[in-house]
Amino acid sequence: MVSQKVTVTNEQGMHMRPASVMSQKMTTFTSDVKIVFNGNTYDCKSVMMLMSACIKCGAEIEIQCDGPDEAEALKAAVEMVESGLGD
């Protein structure tokens, strides 16, 4: 398992957009991919889980990824959340 703690930066946070501009590319990877934040696990390949997790901009969260292309998904999730989560 490898992750990563990073900043959201988007100003509107994990609503349905970005959220699903995440799922989307998160199910491309075999590996689980999670987002840990304020003590709960939320899964990135569900739309409604990260809708959920009420992540709001300059929320720390960790990414966990686990699985055979872990660092490629790792990678890619935090170059996501890095340039704003496409907006």
Contents of the next structure:
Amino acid sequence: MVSQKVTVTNEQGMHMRPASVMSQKMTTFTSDVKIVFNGNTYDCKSVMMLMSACIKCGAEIEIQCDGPDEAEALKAAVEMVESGLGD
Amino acid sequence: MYKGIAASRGIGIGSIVLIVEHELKYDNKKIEDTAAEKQRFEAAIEKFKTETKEMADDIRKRIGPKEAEILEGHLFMISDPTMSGEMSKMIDAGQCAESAVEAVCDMFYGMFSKMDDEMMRQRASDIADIKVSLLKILLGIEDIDISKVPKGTVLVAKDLTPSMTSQIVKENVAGIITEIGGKTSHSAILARALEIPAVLSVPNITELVKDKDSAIIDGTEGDVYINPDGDILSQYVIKREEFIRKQAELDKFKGKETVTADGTKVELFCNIGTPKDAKKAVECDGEGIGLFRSEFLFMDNNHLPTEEEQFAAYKEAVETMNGKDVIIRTLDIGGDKDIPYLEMKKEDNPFLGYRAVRYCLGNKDKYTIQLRAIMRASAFGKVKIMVPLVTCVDEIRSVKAMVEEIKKDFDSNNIDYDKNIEVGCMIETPSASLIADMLAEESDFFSIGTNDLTQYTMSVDRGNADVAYLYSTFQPSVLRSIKHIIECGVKAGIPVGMCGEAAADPLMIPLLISFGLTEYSVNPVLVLTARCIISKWSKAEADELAAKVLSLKTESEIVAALKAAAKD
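Having seen the form predicted alone, can you show the form predicted in complex with the partner chain?
Starting with the chain above, the whole complex follows.
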């Protein structure tokens, strides 16, 4: 398993659009992709779970990837969050 | 007549189509053939996706991509493995499709509706909408096809879901009435985007009407008439024509400069209360912010907002205005505005007491926080500082001295700000008016607050019904005061604005043109109306009217003369 901490920078946090962009991209990887936030773990391939985490701008999250393409998945996830999730 | 929330302006007259809510009842029995049930469920999901996608595409074409996002969101949600996956699991375990849909949707509804984030809470209503749509598909309930209603239809419903609103054909729907929903609900937003008059939250309206009843709806006032008599009908036919004519006239002023009939350009700004209102000011074609009331930051809070919190709010408004003027009024509390955590003393005469700049100068530590936040925001646009309730020169000097101190601190710590940031007085007391010439020499600008100026000049408590008859900006004393303030400012070469309600009053505007007001600050929705009225008056005509009005000795004569001269 690989993991990395990253800060959410887009203004409105993990709302509908960023969450759907994120989950769609993550679904293309075979590995499990999870977000750890406030002590809870959320499935990053699920838009509903991402939204239910109520992650706001400025929040620090940890992304964990586990599986055959974990390095690529982690790299993609971190890049997405850092670039503001298309907002 | 019935009253509701005026959610989308205009007059609609037509025949009612009542959208009946179906009871979504089903027999919650254990399923034996789970494979067949799963197939039925999957077919329903596919149908939901196809229909929702069609509606989203249609809205995007007819209304816009932003409005289509709501429905696209529904697609993302239902396609989510946790959503449909959980439902599938329940069906495998023997639950019927309807109860699986209901259980999972209710679970997410509960989760989202409890979140402390407004945007996330809105997702709860999306989930409710998805649930109803899916249950209807499963139960084979067909809704009225709103896209096929005849011309001149007034839609009446408990609530309009986004999926219903999306089927509305603008040309055929004369108005919308609902039992629930507020100014910012989906239905209100779409009604305004489609320019269909709408009155929402009319109690029990779905039980008070039936199909083919005739209805008048006044979306400007929030009034609804069912089966009106001939007199009311003919009144509203005229009102509707008038509204359409005026709207067409006002639309011509969109994107134009504000100029008098003889070509003098003036500034037309907006009054706002929160950073989000700045967007409204831009949408309504405001040329700047003439009054940003900073109290909301303090009132909607349980602690003194920090420099960072205030800075973020001011910066948001400044960035929204994109280089246009933003005049921020510093904390105007006391009087009728109490803030519990500041623990201000109870006073016998709060309007004559420890309020506004008096409180701020007595609590310099708190005031410094606000001034620093405003000045930091000035790095992102054109910010001006407005000091409320000035009564003497010492006050404006003290504030300017504080601003200079902060500048020094910013310079030595390399904090960005606008080095030429302007500091001006809000002129709203008889004392400030009488020494306006002196204050003008010490200020970068004036802004006249007509509400307090009228109250203090007339010595009238606005809230006291027994004396409210004296409260009028058209009293000769108040008019003289306004004229004097503007003339002192103009003579000193500083801009003079007005941010009270009077700046948008059609009767007051010709006088303000005559006196030489340079900036009008109005409620965003009144921008085009004010621009239209200003365009009708030349200085010469306004001067003639002003000379006449100033010779009149009573308020009623003045108002009558102004009404007689009004240009419509």
